[in-house]
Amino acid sequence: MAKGRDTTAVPPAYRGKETSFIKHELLKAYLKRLFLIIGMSAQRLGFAELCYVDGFAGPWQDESDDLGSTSIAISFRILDECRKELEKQNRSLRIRALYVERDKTAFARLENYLREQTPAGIDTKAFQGDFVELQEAVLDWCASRGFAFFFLDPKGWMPVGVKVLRPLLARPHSEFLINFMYDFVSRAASMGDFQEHMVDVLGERVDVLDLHGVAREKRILGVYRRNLKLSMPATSRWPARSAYVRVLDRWKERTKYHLVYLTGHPHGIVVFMEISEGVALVQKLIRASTKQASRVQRTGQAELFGAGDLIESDGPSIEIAEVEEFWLGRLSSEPTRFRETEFADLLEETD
């Protein structure tokens, strides 16, 4: 322990898949978060059940009897501890969930788990197949009676393309957490074979060959996020809007990939990018972690600070001088009044 920070940054179920711990670590605080705002407002906006959709359940890498390190047990609890939060609230209303899976070995295991663990009073459902194929039936389950969370997390870029998730995206109250794994696309924007696949992916043909590092990164990552809004239900009130968490490499300093958050509610974009603060933290000190043991190792001295210290030398997100650029193009000589919206507004726009 550093400074009353834990410096076991990853659970020994996540040892060599640090990264799909940072992913878990979202996934489970804003789905309790998401679903217990929604349910305690269930009655008022008219919504009869909560939906959780796991386009590419798995379950991989976890050969454990309770797959403690997958999205399907992590979801299993924050459903479960989601239905006993409401019914002490004394809001009633059916939570679903439904997980879709490919492979057969993995989805025989997906069936058993689902058989013998679902938590009661949450119904369950599997789907053996391509999420892509089987999205008329998905959203046939979802129905149009509930608030819908999909969580895509696919092995390749192409399942999670704009052209293939309009109809997903059309479904009015839904969110979305996708993970668009940002290091292939790059690669493959630049080779000519990829274009037409780029076009399906990103909503539209982006030329990027001149661009590199971040102002590559901002442009395609910018032209995704804004096709998948422009494929969302528009409202009078509420404009589509989006957000993400950029995870890398757990040893280079590159990008591995983005988790792109879409919502249709400005109070969604604040709730994302405050739990995503702490998300940070977990990421800063996970390769602060990997760093140290790699030093360790390859020098066999131990060091005199934990990774918890170390993370302190990763400095800001941000430049102090974006900040006072960003607020000196905003402030006038009559007072303007922040609220919720326009707090969305500003997080979105400078991410």
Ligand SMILES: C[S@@+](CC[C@H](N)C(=O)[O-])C[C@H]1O[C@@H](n2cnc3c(N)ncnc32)[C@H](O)[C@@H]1O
Given for the second form:
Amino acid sequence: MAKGRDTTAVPPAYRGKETSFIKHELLKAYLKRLFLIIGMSAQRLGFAELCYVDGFAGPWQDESDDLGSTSIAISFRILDECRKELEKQNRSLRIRALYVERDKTAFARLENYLREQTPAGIDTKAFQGDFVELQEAVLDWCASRGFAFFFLDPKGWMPVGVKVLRPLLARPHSEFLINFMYDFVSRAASMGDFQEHMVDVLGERVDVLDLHGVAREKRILGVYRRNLKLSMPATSRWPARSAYVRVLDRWKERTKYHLVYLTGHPHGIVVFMEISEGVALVQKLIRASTKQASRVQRTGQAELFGAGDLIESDGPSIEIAEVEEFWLGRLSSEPTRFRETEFADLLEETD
Ligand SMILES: C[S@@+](CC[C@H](N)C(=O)[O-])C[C@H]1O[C@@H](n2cnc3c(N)ncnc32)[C@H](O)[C@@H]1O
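What would the structure be for the form predicted in complex with the ligand, rather than the form predicted on its own?
Entire complex below, previous chain first.
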């Protein structure tokens, strides 16, 4: 996929905010698959509407009129494509979108954009204010017979803490994509002043003082995901499930944030992981091309190979011995059928 591509990996509008491009690639690809899948079965599932909620909408770091590098413009494009596709398939249902933004200036631009650019056939609405305080109004806006997807992408971590999100997480027929600012959370987790906040954010007290690197990340993220899931409606047949994409710092080999995904359906996990595989490749390509551009600028010398060729040398993300060990632990002398549910369990368990 990436071979032969180079510094053109990131569209100009995303230069300097490359990690947003990764986030948006995931949002774009997943939202489209999700709304088409649910839309095609909406009648059978009893959904009259598809609702999209952007809880921290912006616009943010994009001064252009077309807001080309924002989640707002991306959602317009995807919702429009979904509506047209579903209509072609004779599956007409209402598609609605809600955008929440606290900042006054950003909100004025958001409202203006909604007024001028809302695609035909999509109902859009904007609320100004603090998303945390507006949660009840947001829930009221989501019709009870609607399926809802929540994109929660604040700049910090407080508004997406487990305690804060509980009312929203309890909504049935909902999926979530949450930006979990691990870099900030991990630093705060070692500071005495933040311990009470940490309990609210992660859902319980977590002692990570002696943990570093991957072990620390696994523990913090694991507790956060587990407690988010515990707040979701679940039955033994349909347990709450979660997966994530790790987004690295542009320059350092360090996690910047995780995009945490929550669903009640095993198919959601399988589709999300499939899409996240493609996004991981985009991320590798962007990192390689960003580093290459910086090298070229520093040395003044062009390089023989494109960034796409350089990522070929990146090793696999998991050791084959680990995969073997996992499967050997699973196999038995009896034939075992791995259906979608078991596959989703496996994906969740191994990430
Ligand atoms: C990271 S930016 C959003 C980027 C946008 N989702 C995108 O992908 O293009 C976060 C936005 O949320 C807004 N914001 C921060 N805290 C908020 C809150 N508590 N309630 C509502 N909006 C908030 C900020 O003003 C900013 O515009």
